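A single chain, nothing else alongside it, follows as structure tokens in the form predicted on its own.
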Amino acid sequence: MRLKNKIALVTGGGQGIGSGIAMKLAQEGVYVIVNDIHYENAQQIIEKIKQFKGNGVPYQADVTKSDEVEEMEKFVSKEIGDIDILVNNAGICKFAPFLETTEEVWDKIIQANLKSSFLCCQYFLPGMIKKRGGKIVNISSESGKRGSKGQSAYCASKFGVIGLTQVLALEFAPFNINVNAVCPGPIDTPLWEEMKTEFSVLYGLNVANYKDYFVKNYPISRMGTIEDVANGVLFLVLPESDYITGQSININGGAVFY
């Protein structure tokens, strides 16, 4: 309960790395807001942070919509108070060449995974400037650190995470408030089950044993889980980690070392 009191947003938490982050928050005491797109995921957290005892509450957003945004914002500073943690998790990933990238495939994850952190950053932090502090985490990649064959939208998208996240940092330090990202590897996920096809065709691998690749191919040779990224964001929520601004933290079973 070392975070007991505080108000977290966490978009995209209705599934995956999200919901592991959300519920990792709630167990140190986190008020927790649960974004998603769809309502039910939301609520299917919310109702798995109740059973241990948690709070929060689910909230349907589109946050690659401004409207959408600021109707979020609205709602929580009114019915539950300024936040004091925002994690932007909310993206999508496709793997594809890049002459067969479409400009509407481009569009939607630049959208999803850059414009919705701009837009969630904008809306809430007048008032973390307010409260004089806070703590914000946006979920870039290790795609976000070097280029990734077949992902030209998702890694121009999190590389522009990582910048974002350094402006931020530099703009908002006189007001107490820290900002981070982490950048997480290939994380096994239902995402990743969705996207195992189109990787093992680029990649040339047996889509039945496409996991191999990472055995094979990564230092600690297994794909990470939810429960790594989540102690990685815990960890720049808590106060031990208030020296620590504009950084962009690998959780990649060391594939990128910088």
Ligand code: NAP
Given for the second form:
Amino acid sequence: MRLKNKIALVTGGGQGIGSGIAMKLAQEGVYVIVNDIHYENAQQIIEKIKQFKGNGVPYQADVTKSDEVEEMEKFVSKEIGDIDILVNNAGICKFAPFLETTEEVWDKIIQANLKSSFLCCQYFLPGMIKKRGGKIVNISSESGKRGSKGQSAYCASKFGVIGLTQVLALEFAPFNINVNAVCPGPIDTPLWEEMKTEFSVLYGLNVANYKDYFVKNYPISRMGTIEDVANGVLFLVLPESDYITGQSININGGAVFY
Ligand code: NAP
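Would you mind generating the form predicted in complex with this ligand now that we have the form predicted on its own?
First the chain shown before, then all remaining chains and molecules of the complex.
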């Protein structure tokens, strides 16, 4: 219960990495607003949180839409209070060769992965400034550090998240607000169920054994777990990391060293 009485918003928290982060924070006493585009998924995570006597509320919003983020901020600040922790996790991914990446796919990925963080930071930072403190963690990716085949839009969005993280760290350090990112490698989440076929085609793999690629090519020979990422995020919102800002921390089994 190291974060008792803190309030956090986790976007895209209805499944995958975001759900693990929401539960990890709730275990530390945080009141968690679990946002997702799918209300029922967010609600299920809140039910799990309540099972271990944690606390929080589900909130449906598409975080690529400014009016929905604005409404969410109004609800949260009025009904719960200004947040102390913002985890910009919502995102999507699609593997496609560059010449097959349509303008529509490009826009969708940039909006879901980059614009969403811009909007949530714009609407929720004023409350943190009022409180004279806060922690923001943006979920970038290994693909925010190096190019990956078939991920032109995804890499552009995740490199962008790192740039945004550095600028916000500079601008909001005077308000005692730390802004960092984490860069996960391949993490075993429902997202991979959607992506595994595209990924296997692009990398010439047998889809039934696509995880072998990570066993063979990563120094720590496995996919990452949701827990691996949630632990990294927890560190970045605890007082133990108060002197860390503007960083993009790799959680990728040693795939990237910078
Ligand atoms: P996931 O299992 O698909 O979960 C993400 C959740 O966010 C889904 O419920 C998704 O709904 C929701 N969402 C998407 N767009 C949204 C929006 N505009 N507003 C609100 N909710 C939205 O994905 P994940 O694997 O946990 O990934 C979470 C984050 O980690 C993403 O930013 C991803 O890029 C990043 N990441 C993942 C990996 C990995 O290997 N899994 C690696 C590096 C980084 P839909 O299902 O309808 O999209």
